[in-house]
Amino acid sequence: MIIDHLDDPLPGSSLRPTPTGAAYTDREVFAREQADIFEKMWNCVLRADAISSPGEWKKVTVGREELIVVRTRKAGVKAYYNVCRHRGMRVCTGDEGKAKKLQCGYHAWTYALEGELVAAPNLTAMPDVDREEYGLKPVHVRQWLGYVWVCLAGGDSTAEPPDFDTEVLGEVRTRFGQVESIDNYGIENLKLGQTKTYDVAANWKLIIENFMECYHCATIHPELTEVIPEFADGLASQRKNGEVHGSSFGEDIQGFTVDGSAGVAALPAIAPNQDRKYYAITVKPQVFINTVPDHVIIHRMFPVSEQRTIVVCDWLFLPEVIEGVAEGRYDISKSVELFHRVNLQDFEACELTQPSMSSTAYARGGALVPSEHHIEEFHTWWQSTLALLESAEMHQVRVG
């Protein structure tokens, strides 16, 4: 694979580099990106609530793989590769599912729910075969803000995964240190009001640049720069060197919904200078965290291809909104509308770059402003998590 790249700086010294064109569509770049972030990485893959009692699972996939996540009796929730140890057929055919035991439709091989073979058609023959080292192939499983988090790396859970502590909570705590913290929020306790899953023809760095800039949003977003004035100077919630700014909502401005009315319960532990304020954060690989005094957003992002990426939306609210909503007591219809037209333009403004990506016009890549510089730091860090090392066969893809 070889692909261009802009060697020279720009002119002007108030521009910076983007990566090239093919960065974004390329499809051995594509399955790099898969197998070393995607496959190496945490993922948050869904709501541990969403699995609630013994037996319930969902199929999930990660890079390349797809996984069953279940809760187990005994061991609380496992994720397993969806793959039988027999012959390699899917154990679960379907999306989710409730079963006291996970069996393959091909030759009944049968596994408990904490992974173990514990039948198969004449097995009781096979006395020397060991049931747990045929068991399924398990995954590193935590449970983090309500969510469960996975980690292919090393193959099994054996092997070590990158530190949770480090690399997912560190750095998320890191960040929201300068407003007191981002457990004030509560999140592993909130409840969730509306999901939503948008299918997107874009690449999923396009996605992420778009999260973490406001440069965007005087001209696609009239709703939330009516509830943020602040964003229509073009400055986002995340800034250089991994600060996180907290917007501030306009002075007559009650909430964060789409008309600006009053919203719902504030969330009785955050602080003062949280209060009427937005923060947003990306975690690295595939996840975004919207705060605001009431709720909670999450986004959860899966690459599908080069071109395709699926993202779920997660708005989570107090249990007891939850509740006054099934009796008629809340409304959160007007908060969750503000983000889901805030997506549906973000979501559209990426689907119309994408195909430009393989115009020869940005062949050598485009440029960043001063108000999109911090995007740098994440281009340079996808960089040197791929570590493309240049060859006969292959050039780096840089960013500057």
Given for the second form:
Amino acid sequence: MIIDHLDDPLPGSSLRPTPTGAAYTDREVFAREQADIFEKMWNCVLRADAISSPGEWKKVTVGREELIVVRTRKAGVKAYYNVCRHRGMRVCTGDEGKAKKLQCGYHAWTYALEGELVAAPNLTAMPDVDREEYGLKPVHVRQWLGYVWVCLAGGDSTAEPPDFDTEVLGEVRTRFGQVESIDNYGIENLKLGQTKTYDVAANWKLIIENFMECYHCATIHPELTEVIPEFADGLASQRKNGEVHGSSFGEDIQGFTVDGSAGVAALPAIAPNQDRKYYAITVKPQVFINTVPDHVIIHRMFPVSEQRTIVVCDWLFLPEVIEGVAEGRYDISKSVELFHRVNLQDFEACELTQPSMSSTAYARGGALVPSEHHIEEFHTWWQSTLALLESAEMHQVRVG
Amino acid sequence: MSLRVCSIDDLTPGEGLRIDAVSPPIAVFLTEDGEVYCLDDTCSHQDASLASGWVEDCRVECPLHESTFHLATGQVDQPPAKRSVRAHQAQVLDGEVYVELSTAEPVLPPGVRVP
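Next up, the form predicted in complex with the partner chain in place of the form predicted alone?
Every component of the complex follows; first up is the chain already shown.
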């Protein structure tokens, strides 16, 4: 393991360039990311069991758009732009609620949970008003891993959304591989043990780059490196060509906990080679999935500005573990504490990096060491998605 | 005399169906328990179709505001509507829904008139 990158000399320089500092500070770049990445791709927005009965709704923000995600009576979970079709006022106010209908507070245009316009003052005198056409504008919705995923693309019928099976499922399954299938973890049947929200003063790409590499692990993650000693070699679970490597627990480590003590009941269907290992993948553009034998940690990122990102982290366990916690039979606090510390350590590093992105000293960007070279795959994807290479005016944020 | 207004198959449990072939329009409701009821469709407070309302516990809540009306009697429970709506006798024969229209004066909101 430790000699992987030593016995395989790399052609050319050890150091590869990062994007320039402007990529992390430029408002125009961020606007393009919102339009061309977050408003085009599938975003994982909330746990499906967060809206468990008909009429329960929550507001989420994707790109520049505010959405209502609601559990309907007849059509499962749906999501709409939070924009009244009459005069545009926000239909739902507050962050969440439960209602029999979605009603604008301005002129009482009233929408069924399923989205169509069902009532408005004097609407019966306007029989030409099409109830569907003037219903809340929907966005595409899928459920996977127990989460609601939404895609804003294709809402105007001129563009289809990216195919979920190819873009999300296919990519994740391919990277985990057949034998080490992510399906083995049964994530869709797990329950929420803990959730924490981090308001991070850093660009979302710094957070992704941080998550993709482990060159920093031995320096800033003492607890994690105790549990997974091989992280001291600087290689992360995520590798080049998008491959995922199972990172082994240390010999005397009993579980993925803050002190290496035993965890809780293991997920029943994991493969033998998934035991005592940690896997991590990035589902672009805003999800991290971390798996260990007895729980799964999922991060969702919501970029707010070029220098601020909300990160929601969920710790998921077997339902009987969550019941056992309530009855005092199980304790998940040491499991949660480990990655909570990792999160705090990572986000502090990102926050101490962000201010330098506008420094003269970083104008031409920084460097990636060999164990970070796979981050270039993210940068290449980012550049091609924003079409930066073809765009002369974006010259200042080119790699190198 | 009874009027055939729809077939039972036209109705969805837990929902109302607006019938505007009669004037003023009526709303036929099929409850989750399989009972059929009929009220005037127009809320007595403001012009809104009760057929689009939320049906629960033998009442329908006007889709615009918070008032609910009893499906069997038309009785209103709380403001902003203050007046009950007319209830009509409904029965199902051979899968067809027949309604005996009330002879009382309809109770319509301001600005709504029977043509």
